[in-house]
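Have a look below at one chain only, the form predicted on its own, in structure tokens format.
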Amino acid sequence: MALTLPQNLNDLLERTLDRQVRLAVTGLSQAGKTAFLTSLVNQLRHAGLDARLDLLTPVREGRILGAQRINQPDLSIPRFPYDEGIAALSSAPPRWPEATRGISELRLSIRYRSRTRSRHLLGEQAQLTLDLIDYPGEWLLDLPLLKLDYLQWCERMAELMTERRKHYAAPFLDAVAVLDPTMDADEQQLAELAARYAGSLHKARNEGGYTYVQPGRFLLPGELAGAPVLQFFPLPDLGDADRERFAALPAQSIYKTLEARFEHYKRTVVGPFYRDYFRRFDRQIVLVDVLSALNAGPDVFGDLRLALSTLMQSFDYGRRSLVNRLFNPRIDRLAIAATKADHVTPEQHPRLLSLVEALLAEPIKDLRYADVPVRAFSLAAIRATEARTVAGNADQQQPVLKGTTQDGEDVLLFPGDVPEQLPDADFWQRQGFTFTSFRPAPFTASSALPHIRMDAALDWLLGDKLR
């Protein structure tokens, strides 16, 4: 009789024999996920050739033989658009790759020479199969919904409604203010109000720079666009005192309809993502765009801090015994990266790193207490500027950046000082920081992309698997 192994046991054996890693890449809006993944694949493809990867140990030791893309195992998930990204970066003028709007994957096979004694007994050459999973960080912000009921969620959303957020949500707030939750639901009315609520989330993110927006799928609905599961919204001015009164309402009431859709969203959208994708990752990198939040002011910066704290709480980290990991694997190594380091001058990079560590101080403490390896970086997946100096006051050299803005203007500028710790009131009053968005530097498709510290991040995430 043939022995059939459980699927997760097969997965473990495959990881053991072939050295397989599932690396998940996420980040909130504008953090640079697509650029990071495009650069990661490009760097590994050019490892040992023209890529500058001195901080990646197996490259420095001359042990990387090469990397190539191979067919991904899950044919139902879109393939990460690497070729399209390279085409955009090498166009004239160069442009940033289009952001991905859902889950995508790409599989790499990395061949290298092992330096471990056990591998030498089997043969000097070894192989690491690297599965790269790209998913929106906004989806992670929905995971806490699994612990909330509809009324609790309404209260949470009301707590977030600052004056500035109210400005972006005004059309929705005006329309929902006259709604009677006890009346029978009208499908068209709910669809229109849900569209207004989704519009307020888009404005808060795209115009205001806010990152803590729920539900995340309202921003990236994909195949769920127009479905009733995305046609709900929070009702204002509700509290726990209303619970008993609303519990007795009929199923066709507005409140009960919204409550049912909220629960359906948790059960059919949020839950399956956590069960089918999120819990299968081995390693994780979280990309953070701190600079844009600094530009936007204290309200948005505080919102980023809340979003990151919520996002980090969603992870399931830690080491377990071999038997437990057979059936419930968890992320065993984490990188946190402040992106777009090329948009500030080099002497500001340590300050940028200190700032992202301060933003995530509490989650990092919890991770280290759980003995989870975690490390923060400041990096630029694709370097768009050059560091220069110009004559300043008293004949001192002033560091500046040379680059081309998104409007096509060549500039030489000093963006300002990045705060080393969480900004205080004095920082926001003087606001000496101005973040400028640059277009990519000219690039030839056959060459390695320029970067800042991608090799350090790769060494942290993969170096122990390439020994």
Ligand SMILES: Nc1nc2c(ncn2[C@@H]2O[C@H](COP(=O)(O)OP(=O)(O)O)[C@@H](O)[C@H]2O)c(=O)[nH]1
Second form
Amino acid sequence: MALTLPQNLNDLLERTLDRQVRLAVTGLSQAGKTAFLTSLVNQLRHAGLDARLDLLTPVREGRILGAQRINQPDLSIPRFPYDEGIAALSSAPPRWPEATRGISELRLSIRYRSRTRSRHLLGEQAQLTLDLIDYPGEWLLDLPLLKLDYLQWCERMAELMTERRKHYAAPFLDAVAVLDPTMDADEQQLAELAARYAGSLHKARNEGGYTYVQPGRFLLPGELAGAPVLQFFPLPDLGDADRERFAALPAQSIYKTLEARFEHYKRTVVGPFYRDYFRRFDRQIVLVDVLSALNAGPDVFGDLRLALSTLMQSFDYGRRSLVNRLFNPRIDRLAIAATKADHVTPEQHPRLLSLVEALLAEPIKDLRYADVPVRAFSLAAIRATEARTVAGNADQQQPVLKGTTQDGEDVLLFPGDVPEQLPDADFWQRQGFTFTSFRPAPFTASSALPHIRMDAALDWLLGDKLR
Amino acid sequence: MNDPRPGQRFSLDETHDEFPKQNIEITPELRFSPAAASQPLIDAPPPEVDSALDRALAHPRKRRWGLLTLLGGSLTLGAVQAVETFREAWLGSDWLAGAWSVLGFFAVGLAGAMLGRELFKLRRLRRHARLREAVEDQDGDTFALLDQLRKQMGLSDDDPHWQAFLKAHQQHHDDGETRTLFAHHVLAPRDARARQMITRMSGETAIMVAISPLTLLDMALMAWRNLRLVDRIAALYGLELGYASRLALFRAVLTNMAFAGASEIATEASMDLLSMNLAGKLSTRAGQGLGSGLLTARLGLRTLKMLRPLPFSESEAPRIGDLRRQLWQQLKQVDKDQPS
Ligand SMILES: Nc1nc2c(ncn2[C@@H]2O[C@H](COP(=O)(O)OP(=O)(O)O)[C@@H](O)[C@H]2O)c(=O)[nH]1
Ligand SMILES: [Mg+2]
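If the structure you just shared is the form predicted on its own, then what does the corresponding form predicted in complex with the named molecule look like?
Everything in the complex follows now, all chains and molecules, and the chain you saw is the first one.
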């Protein structure tokens, strides 16, 4: 594996002194990455003042002096739109930050006093640089493509085609069924089919709630819209047996053209994305929107599980030493977070936690094997509801959530029990849980955002660097 | 707990109902009118802890029935005797005997009250130990247990430390998080005071022993200082000790020290030897002082660890190493001031 050199001498020095951390905020689209980053900056800027961060040890000990956004190393990448996010949240009525359409970077400098042996002496002032990036979650699922060739990818996509999903892809499937991959390629026809394929991905994502949609740029092409590199699609009903047969085809055949475009996509789009942004992390937080998936049914839930375990194979995990901290950083500590935990009542948090652990059971096993510490959290980056109780039946207090839905309706509801294990057929039949989208609570731009357990997650991810 | 049930086979054509849908109770969504009266969610009121656990302190508890019967019996008989004498004196108009019997009755009452107080304090110590165990084992609602602990520590509802804890505590915090916050807001200030006290008192002991002229006096000094230290640490965590409970605690601390992990003892002893080596540079008296000081410090730390309502986490636990250097420096000072 090639070495990744730190970008300049200053970074090298900072990394030698272990004063720089790159935190990977990983999550599929709609998982809550942008909300998490906005809240993170907000909390750290208000740390020690009005932010409630009692579980973040250095804050509890009164050692954090504050945090500031500083100039990021790569000036050609847009800055993370923090101010815009805060503006949206503090507008009337409050709105969630805009969905992310491109990559942005953020560098935060955290000032703190180091811990001293004696309680009376003030420690030396120290500084930690935290590097973060935000990106569209759709693009993240391209990373696993790097390990596949075209034929393997086609097989993978065919496996994903459940009955329900076929329904969204019908126009594409009908058209591709009559295609003969050995024929010579017709540009017009390929463009038409690729458009149908992209349409089916859009539908699966937006109407069906599926997360495992590849390739990600088809959903959010950015500057690549209309370029031939995006005009490919998986062929159905291929198997290993076809490999030799197709290998002998001429270069202008449909199969070979699609294969070439696929490889080109990997080389020019996914490769640089991975190399520039995903190779140098020290810490990682994986954000998972379990609750929406739970609401969407068994098909989507299984799909999410598959997407996450495939995704997590794209990162380097392992214990660190000084040498690989400098030249080949690896993720040496990891948090797994069930986001939007303000959608459930407080007594459901333990269940949510064990559910997300069950969902990620496979990757967690691999991490244990690599001896990388993992912890699961249930968190809400920006808390939109308030927990209350109403008098239930039989003298029992029924916990409920109070909030405002996206349509502006005030509600008081109990969303249903979260299953503790991966839900079985019985659960889906009775469909206990209902996910209601809430509007953020009214907020003034100069205050700290309300949250659930951001402090505990930050303590796990950064606490040892702030000693 | 039930015994684990053995495996059991059923024949397939045995009449069976639908698969029993027990234990997975799933509540569906419930909607209430937003205008419905709702109260802020508060943590449940603390239930009375009456755990059957009776593992008081470090060793299994055994009642001294014999001793109790003896004491209780003599007190009762004494009282009866006094009343009887008084009656006879009254009838016989023997004023002197009557006065004596009143005095005797008073003495018996006093002794009884003392015995009662001792028993009460012993019970409080045991209750503290039980509560401590319950919190440690997460036996029940953590918040309720901590509230109970607050009451036992004699903190009022509006004690600033407790209020700070309440302010930091949120509904969604789990047991571990709640305990971390409690330890930080309520216990940490007391831990710091306890630590200061141990440092100060072990230093004083060291110096007193170093300058005392008699070995017998040394021993008396040690006993007095150590008991006093245990007393004060207990008071910090809201425990008032009587004679019996003090002795019980002292004994538990000593047993605990004796049974501390062998490795710990080994490292501590070697470190002590090292400092004794350093002590070679001190006079004999100062060296003895250092030894006594270290013993007091060790005893103090052990008491602290035993009495603190929540066990120390790895990083917070006070260590003897920090105290050792301070002691040595203090004693060097004594040597300089008092050339032998
Ligand atoms: N109630 C609640 N909703 C959230 C929270 N975080 C995200 N959301 C919802 O999830 C949506 C997507 O969040 P976003 O941060 O844009 O996800 P991203 O695609 O991963 O960047 C938002 O528009 C919110 O509706 C949270 O902490 N609480
Ligand atoms: Mg986003």
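Numbering follows the first chain given and starts at 1. Not measured: the values here are computed from a predicted model. Definition used throughout: the rigid core is the maximal C-alpha set that superposes within 1.5 Å between two forms.
Undergrad: Examine residue 101 after superposing the rigid core and state whether its CA is displaced by 2 Å or more between the two forms.
TA: Yes: residue 101 shifts by at least 2 Å between the two forms.
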